[in-house]
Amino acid sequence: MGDFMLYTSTENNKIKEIKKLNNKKYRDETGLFLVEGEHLVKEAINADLIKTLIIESGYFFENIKNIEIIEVSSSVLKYISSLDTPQPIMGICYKKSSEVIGNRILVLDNIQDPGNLGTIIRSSVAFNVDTIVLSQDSVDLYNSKVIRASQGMLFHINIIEKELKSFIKDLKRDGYNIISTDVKKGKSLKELVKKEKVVIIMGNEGNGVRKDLIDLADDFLYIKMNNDCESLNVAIATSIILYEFDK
């Protein structure tokens, strides 16, 4: 692997420092994620968001220039990982810092569930989404299970936290056609005009969009279906409405 200094104390506090990542609260202090695996650790590095690495003792990971590297025993690898079963190999990474870009915007209102976050991650780079605005009460961008549902395609797309309300009212004066799910009052994804410069509003899990967001629309839109199906989970939604746009 390397001449690295090895790490085998958990108590040591460089290790408690790292562990300290797997906490939102520190994530935000430091500007700093974990990602664990070789795949999301390569797309890390070719985001070129990578501070360290983190090899549990003698995994072989070719050596990076100008990144730290640090050997870490297998139980403090352990003490480290999110995972039931630690993969190798772990990065901490940069915090992207973003604005909003492009034509096709993806808002997602109060997003709970992380594995559907990163699913809608994956699905808007597929379908050429510009920017992903989050609310401020949604689960956290990084989040480790995010990430790993993501496979890493947070890397590959602007992705924001806005307060939606004022944020979506700028958009507006911008020139954005708002567009948000509604099952009363949605047209049909075929009925729908696209537009050049276009906002896209998904909600909660369980409530939708909230209603003050609503009233800021400019059209509906709703996925038919057959009537023995209640409603479709949002990431499927939303990959579906994506899928339509990007036609």
Given for the second form:
Protein chains: 2
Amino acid sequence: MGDFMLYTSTENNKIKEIKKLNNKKYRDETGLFLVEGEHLVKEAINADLIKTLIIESGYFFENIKNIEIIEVSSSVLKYISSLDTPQPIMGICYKKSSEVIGNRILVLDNIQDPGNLGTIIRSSVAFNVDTIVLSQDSVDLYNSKVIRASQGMLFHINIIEKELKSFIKDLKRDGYNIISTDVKKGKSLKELVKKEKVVIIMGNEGNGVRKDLIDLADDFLYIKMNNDCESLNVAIATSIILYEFDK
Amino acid sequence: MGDFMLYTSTENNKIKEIKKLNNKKYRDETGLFLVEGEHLVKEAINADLIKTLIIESGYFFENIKNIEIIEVSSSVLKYISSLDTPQPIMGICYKKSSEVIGNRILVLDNIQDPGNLGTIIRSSVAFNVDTIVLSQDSVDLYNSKVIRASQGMLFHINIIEKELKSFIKDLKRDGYNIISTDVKKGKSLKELVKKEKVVIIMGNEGNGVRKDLIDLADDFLYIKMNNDCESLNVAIATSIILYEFDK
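Target state, the form predicted in complex with a further copy of the same chain; input state, the form predicted on its own:
Every component of the complex follows; first up is the chain already shown.
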């Protein structure tokens, strides 16, 4: 590395501020979040959302113009990291979202498991979703487990947080076909006619989609399955539906 | 509950033996494993694979003929349990597998994440897989996280462990169509002609299917996706493929 400031004390204020990014409250206040490991840092750089690189002293990483770089000792790295085995490179990133939402919208009502949300983001990029809309009671998008499970795909898709009921009403007025899942009165996924402007609503792991959102739906669908199985994991069900819509 | 033996000491030998079922080595030796919570216990009872019910003192659970029941104090329950918040009912279950394997086989080569394996089991039941074949280096099927992620579906499907190379050779000789995933030379999943006797091979989270198994495949397939996304989570990819084959 070059001549960068080397931080060796966990008592340093700048280091303490960085560590605070592991808490949602501080991420919300600053509009920043952390990613860990070379793969995620590269995705953040490509998305032009990196603010600061944090590199373990002695680790080689190509020099990048116009990005602040700070070197830290391994004990400082361990202090900042949310991982049992910290990676030698981390990044502080800017949050970003756009109000341009596109034609294919995935609405997630109160997803709680970070692995599920991350996996859904990954599948949403794979199957060309334009925007993911999270309810305000969802697990935080910038939770480190969500970011890891997304495999960095959160940098490739627009993700916004909304009060869902009024937002879905707006989308309905704009001509979107609002689709919810329902085991009892749904059409089979394979039979559903896909419209151009589509909103797919997926619900909480235990409780499904909340009633006042179901009431807004134009169509319902279900995934045909063996009777021994009550339901699929929500990330699986979402991915299969997105796969079918991506034609 | 009735007049059952109440265990209040974690020093009791029987209790120590039960706790040891949290270790794979002891599960392998005894052919037994633990499930936690009423939902999984009921699935085990329905599958006729329950040996002993372990119930927290004071918890009501219907009396079941011919099943040993032991009552434990909450401290003993906490000692046995693998959960941060133990459930008031657990079961000791018999492992079971059959050599009758059916027409639709899913082979899993070195799946390491317990959540992925459990979710794949759940989707396999949903989409009518007859038998899941695990490589000997896979995460243990009776790991508590696998069982939880399967939502008890491991009681509804035949699951066996095999040395994969020789087993797939046998299946090939028996006329099964051996299918592996391959991003480079595969056919699109939507185009593949489905045969009656099918073996689908899915690979490790990071490395995919090992080369000497790929060499045994008759057909290759891939799931068409956006270029921004290198790959899907293995449980997602497996579930989408099983969904397509279930027609």
